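Let's start with one chain on its own, the form predicted on its own, as structure tokens.
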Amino acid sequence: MSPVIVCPSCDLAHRQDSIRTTERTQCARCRAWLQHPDGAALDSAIALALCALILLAFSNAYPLVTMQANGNSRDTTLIGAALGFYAQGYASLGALVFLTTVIAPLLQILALLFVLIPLWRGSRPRGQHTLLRVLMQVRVWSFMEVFMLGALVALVRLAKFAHIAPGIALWCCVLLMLCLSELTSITSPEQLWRWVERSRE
């Protein structure tokens, strides 16, 4: 029986009988990317999570933003907004934005890496199985653009009552957003499989 790919946009099913995996596919539905091309660089994947790591380092180690009121500056950083959750009673909350801005992404970039660099190398990585299966429920908990969305939302609110000057951690979470959509986008899970298999021949 041939593959079968369904479309991440509608959910309609296709036979893979006639699509190459060196084409760049669409859904005859929607028009939605169904894949990308085998030839998809493993270079470039390493590249990117690299730079993801980075950057998510930056992002926890400078301020987000920097507030003046009233003659007083204060700051925070992504760890710092989890940790004020907590302090003001909001622990359950607190704790989800600790997931989902760093744990979750961390732990992403870390799965990838650990896949990705003995497969560049031409070996097979430790736990290979489980470590796929760790990214892709990782995947769904890493919620770096809803947590910009809402920081951009309260900083323009805030901007009414106080100064706000953006911090360099601000703008490494939007090129972090960037770089962990395109490494989710070139690392599908069709992809991750075609570079296992490519290399255990």
Given for the second form:
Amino acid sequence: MSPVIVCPSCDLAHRQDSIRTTERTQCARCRAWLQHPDGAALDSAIALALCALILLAFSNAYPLVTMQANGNSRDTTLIGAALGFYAQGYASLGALVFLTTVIAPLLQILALLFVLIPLWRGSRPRGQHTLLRVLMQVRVWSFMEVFMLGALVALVRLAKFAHIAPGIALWCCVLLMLCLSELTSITSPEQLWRWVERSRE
Amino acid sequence: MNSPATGRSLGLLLCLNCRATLRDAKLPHSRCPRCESRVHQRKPHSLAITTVLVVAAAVLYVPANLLPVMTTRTFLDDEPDTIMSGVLVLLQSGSWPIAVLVFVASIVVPLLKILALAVLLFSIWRGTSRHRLQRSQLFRMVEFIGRWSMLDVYAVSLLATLVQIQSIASIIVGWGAWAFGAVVVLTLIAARTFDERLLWDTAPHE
Ligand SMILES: [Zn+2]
Ligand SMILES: [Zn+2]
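Switch over from the form predicted on its own to the form predicted together with its partner chain, please.
First the chain shown before, then all remaining chains and molecules of the complex.
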């Protein structure tokens, strides 16, 4: 019996010899993606992850926006936005914002680096399975691109009665968003496990 | 027509975490040999858990839209804003692309998600085998658009943090924002507990 690929979305079995691994292939029945092509380089994934880590640090170190109205000036950082909810007694909402804009991106980047750097150096990473599982869970809650759009909405609403100056962190967030989306697309679960299996050979 | 060969009919199991194909898995207490995560033929109690989450989200959708998400307090008065009145404010100030964006992301998307999931759950419960491809595509759309409804929560978080000018103007968060955040989280989890393969488990329609 030839190797079989089972569709993750409808359970239909496909014969592997009818599918080339270099191509993105769709399920014949439900049109879900069966597999992502094997192509991304380990080095570029590590480079992107390091880039994202630096951008995340900058995004949190500098103010996102500064607002001036009636001679008063106020600014906020990424974490400050989450603390705003907390300060007003909505701790759970603050936690949700903190989780989706700071913790999830951070864990996503760190877990990737802790798995990929040992693979690149050719050693067997510790806790690889757990890290990859955490990565898959945490990725779902990383909402940088939605946050950027939310920030845009807030700025448009404020611009009517105050002077708004975007900070360095806002631009870092835009770059971080692009970095993370590229990183997610080149480190699909299949690709990550391909790298892991190659290192074991 | 013979029923098509599926993972289940061939005794094969797909690990949803690492996409490994497993043979002879000893269900229901089996772990993937490659990534060590738990594997199941179908996600356990998918229908029941998803139904509970969707019902809870539908209930919370009402206060999310009726209660103010924030109140603007000036020395003159308090002005509460629901999501809809926020959209109208944006519309009046001429920024209609942003108004449309907020309307779609905050009002249309959550409603669509709740309705779509309800339709999908009902169709599985009835065991219908019609329009399976369309239903599958509907689910993938729900999965894709879900996260965008967090948009207004983020906007409120920034507004409430920035607009705190002593005695002149401040923005106070309302329970609408909380209910709204809860709707988003519940529907996101519901989309993850829903097992898409259940849509295809019925016999093909002739
Ligand atoms: Zn399929
Ligand atoms: Zn696995």
